[in-house]
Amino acid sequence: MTAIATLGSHCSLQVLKGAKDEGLKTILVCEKKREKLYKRFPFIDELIIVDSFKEVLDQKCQSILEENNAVLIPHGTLVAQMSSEEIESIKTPVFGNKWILRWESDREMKEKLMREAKLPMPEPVTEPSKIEKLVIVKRQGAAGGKGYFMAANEEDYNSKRNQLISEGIISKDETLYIQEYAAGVLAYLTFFYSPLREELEFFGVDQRHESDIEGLGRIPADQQLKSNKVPSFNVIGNSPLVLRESLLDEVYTMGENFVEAAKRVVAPGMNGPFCIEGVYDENAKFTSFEFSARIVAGSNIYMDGSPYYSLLFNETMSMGKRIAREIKTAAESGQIDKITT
């Protein structure tokens, strides 16, 4: 029998419920000091404490997992945990492609797979001297947006750099990635591409809540100018949104021609949840400024499904589970190797 496994963070709680709602095992690589919380859900039937995520590539982990004939899930904390060269070295067999979140967590790598699948981008900004308009700086992998900051010039640039160096948020010798700032409606565009049945699936859309930007403005204008703090972009929270149906169609197609554009440039593709992630402006244009190749934390408002998985499936589907049928089809019918790596 297969068991579910993940990292005890970011999504795990969706995940392991899922698992157990298709009657999987389930089973929490989980850090000391979480211990106590992870242990209040019966869902999850077995814990590996460890002390650091990373030992996840211990071979005393490896074998426990191995021997629950287990398939291990990736979500935002592996990612900002773990180096791509420790990611592709797992053993257990990940859930979808594990050599496309390398695509994930580099910038350059991410705009050529995003500039390939023609998703509508910001341009982005080659080096501080050339800012001639307003700006989001980011760091490089899935740091949730800490660290992330917006500038208007060079001077503002290495301002602010300077100020988060100081503070401990970034280091020194950190490659930072500027882009030219989208404005507009947040929208978290999260999809499911299944290799066993060759269909997307539009799951549904979230906007992230991010501190202390969001509470910028609450603040009077002449308070926000007497302050030098460099506001965070830090997600702190998700909230649900429905789109207009008249931009779905758009929607469809812009996840299609991601799961195109993945199976030529990072095989096996895009199996499994993933996520474009950008805004739409007054003109209802959507632009891409990322994209996540996995489960993303968003997910977590609709674990009783959501608008548009209802439109799918005549029962209460969440990502997590909608994973774990995905996986329990595989296994069913011989088919593990075509949505794991």
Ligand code: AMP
Contents of the next structure:
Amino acid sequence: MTAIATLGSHCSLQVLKGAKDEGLKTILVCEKKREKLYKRFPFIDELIIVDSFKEVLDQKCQSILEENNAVLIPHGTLVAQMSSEEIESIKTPVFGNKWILRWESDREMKEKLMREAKLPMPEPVTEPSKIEKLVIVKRQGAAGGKGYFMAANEEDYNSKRNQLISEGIISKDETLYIQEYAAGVLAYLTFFYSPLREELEFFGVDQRHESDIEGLGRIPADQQLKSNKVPSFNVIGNSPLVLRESLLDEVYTMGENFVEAAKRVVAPGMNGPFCIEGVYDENAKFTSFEFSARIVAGSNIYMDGSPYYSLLFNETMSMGKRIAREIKTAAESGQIDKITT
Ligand code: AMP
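What's the form predicted together with adenosine monophosphate like, now that we've got the form predicted on its own?
Now the full complex is given, and it begins with the chain already shown.
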């Protein structure tokens, strides 16, 4: 029998509930401090208690996973807390493509893959002296938007950067990435590509709620002007969104272009769930500033199924259950190698 394993954070509840619904054994790699929380959920069969998630790399943890014939589901916490080298060294089969996670973490590689996929992107700004329009300044990796800031020119950039350094939020030698700010309606588009069926599914859309940039909108302008706090983009939660139906065709095209580009650039391609993140402007033109090459936490909204999946499946289908279904189908037909790396 195959088991599904993941790290206790991000979207682990949804992933393991979906696996249980598909009749698979569920294993959670759980930090000691969260044991009490995760013990509340009866669909988790086994907890592997660790002090730090990095222990997933240790022989002890990997042997338990191997004994259980486990497939590890990567999510944002794995990407945020481990280096690409560490992720690539995991011996347990990883669902999807662990090699593409490096392309998610490294800004230059990310930009390259997005260009290859012909995704319309905000222009990168190579140095602070070249800031001519409003920009957003980002940190490397899946930092979750913490420590990001907006700047209108070089002087503004320097003063905010210095402030964040003095507050200990960013470090002095950190390489920051500057990108033009794209204004509009936020839309995070989640897909699932099945290498077994060779088919792309559009799962749904969510919006992220980020603090404290969103809080700014609740403060009158005169109070905003008096504040010298640099607002951050720290994700707090997500909410659902459906798109105008006329936008769907383009959404599928973007997803398909991404899958094709990933196949060319990083074998075996973009298998499993992924997300293209961006904004729609006043002409309903999409600009993408980011992708995630694995399940995103925005899919937690749809634990009882998403509107778009209810069009494709005649049953309740969460992303966690979709992943488990793919693994189960692959296991039953001897194709686990096709869906893991
Ligand atoms: P990221 O780490 O790229 O996902 O960015 C975190 C958050 O910053 C996003 O969820 C957006 O709210 C915001 N953001 C990032 N890039 C841009 C951009 N180019 N224009 C506008 N907002 C952005």
